[in-house]
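Given next, in structure tokens, is a single chain: the form predicted alone.
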Amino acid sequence: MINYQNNKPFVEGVSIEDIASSHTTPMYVYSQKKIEEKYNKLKNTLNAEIFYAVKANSNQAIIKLMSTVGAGADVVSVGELERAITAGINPNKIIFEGIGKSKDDISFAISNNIRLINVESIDEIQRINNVAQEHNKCIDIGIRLNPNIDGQTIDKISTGKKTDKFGIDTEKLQDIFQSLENAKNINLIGISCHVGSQIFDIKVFSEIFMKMKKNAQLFLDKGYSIKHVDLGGGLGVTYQDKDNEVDLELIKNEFNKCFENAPYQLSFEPGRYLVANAGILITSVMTIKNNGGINFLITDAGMHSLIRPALYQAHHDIEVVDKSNSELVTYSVAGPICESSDILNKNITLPKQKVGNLLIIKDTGAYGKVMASNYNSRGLPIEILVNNNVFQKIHQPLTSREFINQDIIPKWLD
């Protein structure tokens, strides 16, 4: 997403230095063009419905952008559902997932006439039916199945194995059928699955397609009018230049071969694939020190700004903005948080740095700002969207005073 003009980094037609000169770091910067390119590539290759997984990046501007290019929304909480509606996603293009929906959550979804509520447990079938009965409506639902497929990814982002908490085990189809028979206020019209993130192995996608086709046929044979089959997300993206992105053409071949003349609509629910490589985190060097022979760059971004390295041991390439110094030094880049795990990258070679220099942490458009926190009572990063030669702030965090004022001290402590 970064291009260089006269050895200076740009996002689309905007200089990163110009953005940083007008806003404080740390800050997330997104490329509208990059997001549009990724969506169009996916849509044109697979020729299926696309529901953006809002959890990857839930900024209102990003959701609105997804709406303008034609995507629906896949949400996993009532908060994300409200965000999608507020950003202008047509309720008929919203799917409500999530393994922990309250009665109020379900009621909100029903009141807003969304396309589908996807059931993730057998007891949820009756719960949704009861709420639908209270609304005096018959509502459409889908069943999220757990196909017991290993996505060949790390355990923390695996969602499709029998031992994961998501979906309903496909071995319990008879229990599903029995529960549906007693639920008169719901109408089953779809099935879905999602087996995890960062899937690159084409064999995994092929297995997903075959199992979901088989399961759809089982429902059709029982007399259910299956109109939608959602095949999840998980399309692998690159976080290092040496990595290869998932091959969409190979997925397309398996997809077309499996679902030729399918009697239902097919869809995917990508999040990371659409936005991860379209975002960067810009941070400033606050302190330079050497401890035990390790050269540390202490930055104003840390695990409170980007938790993925600490939580998942995830890798993000880091570049410098000013490349004028030809002397190279090996650094470990660390944040300001009082945790030893607050390391953004270790043992990387960069031009020699000085306090105040800007660093670029790459590929942070997904699970970056959306997972940020105020830990250590530090502020959240701002967010910027670039479109051609213009940029605009799309999130202004609370000030420290506004953040503190959200707490309430009981009168008896005065």
Ligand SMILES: Cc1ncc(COP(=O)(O)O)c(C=O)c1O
The other form holds:
Amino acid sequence: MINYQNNKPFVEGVSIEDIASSHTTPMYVYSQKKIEEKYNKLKNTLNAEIFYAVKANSNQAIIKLMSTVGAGADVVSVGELERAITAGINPNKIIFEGIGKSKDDISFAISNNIRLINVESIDEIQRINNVAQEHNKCIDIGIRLNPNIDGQTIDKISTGKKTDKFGIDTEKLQDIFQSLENAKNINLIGISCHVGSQIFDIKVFSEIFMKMKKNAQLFLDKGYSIKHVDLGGGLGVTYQDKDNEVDLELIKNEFNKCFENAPYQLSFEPGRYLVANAGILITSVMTIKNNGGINFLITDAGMHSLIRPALYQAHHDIEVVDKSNSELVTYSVAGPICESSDILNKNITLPKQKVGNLLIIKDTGAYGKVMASNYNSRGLPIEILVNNNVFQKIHQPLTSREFINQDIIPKWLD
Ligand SMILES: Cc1ncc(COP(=O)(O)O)c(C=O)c1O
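Show the form predicted in complex with the ligand, please, the one above being the form predicted alone.
Following is the full complex, with the preceding chain placed first.
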């Protein structure tokens, strides 16, 4: 995502130093061109519909961009559903899943005439049917299956094994059929699955395709008119230069082999693949200190701005903007939060840094800002979108005063 002009880092045609000096750090910066490139590459390789998994980055501008390039949206909460609709995604291109949907959530989805609601448990079939009945409607649903596939990814982002909480066990198909028989206000038109994130192994994709094809056939044989088979997200991206992203050509071969002449529409719901490598987090060095022989660069970004390293031990490469000092130093880059786990990267060798210098935390476009918090009552990072030679702020966080004003002191303490 970063290019160099006269040894200075740029995003598209804009200098990172210029962006950083226009607002306060930490700030997420996204490249529109990179997102468009990733979407087009995926769309042009796989003959399938793309529903952007909004959870990866739910900024209104990013969702709007997805709608402009032609993506639909995969949402997992009523909040994400509202975001997708507000950003202009056609409701007919929105799929609503998630394992905990309240009656109000379902009602909101029904009122907005979305493409379908994916059911994640048997009792939800009845719940959705009841709400649809109250609306006097017959609504389309899909079933999210748990295909019992090990995505060969880290445990915390695995979602398709039998023991994971997601989807309905494919061994319970008889129970699904039975519940559907009594549910007259719903119309089963699709099945879906999502086995996890950061999947690279082509054998895993192949297993997903084969199992979903087999399951679709079981539903078709039972007389359900399955129009929609969703194969989930999880397309792996590179977080370190030495790694390659998932090979789309290999996926395409398996996909075409498996689904030739399939009588239903196929789709994917990627999040990370579309945005991870299209975002960076810019942070400033606040303090430099040595504790027990470790050189710490303390930055204004920390686990409150990017929790992935603390939560998943995720790796993000870090680059410096000022490379002028030829002396190299091994640093641990740590945030300002009062938690020992607030470390962004350890033991990295960088040109010697000064307080006030800018660091670039790379590949943070997915599951970055969306997972940020106000822990330690620190502010959220702002977000910037770059398009060619222009950039614009696309998120202004609440001020600390606005945050404080959200709390309510009860009368008896006043
Ligand atoms: C149901 C569902 N679909 C899609 C995704 C997107 O996954 P990824 O960002 O790895 O593509 C997720 C991620 O958790 C998910 O839970």
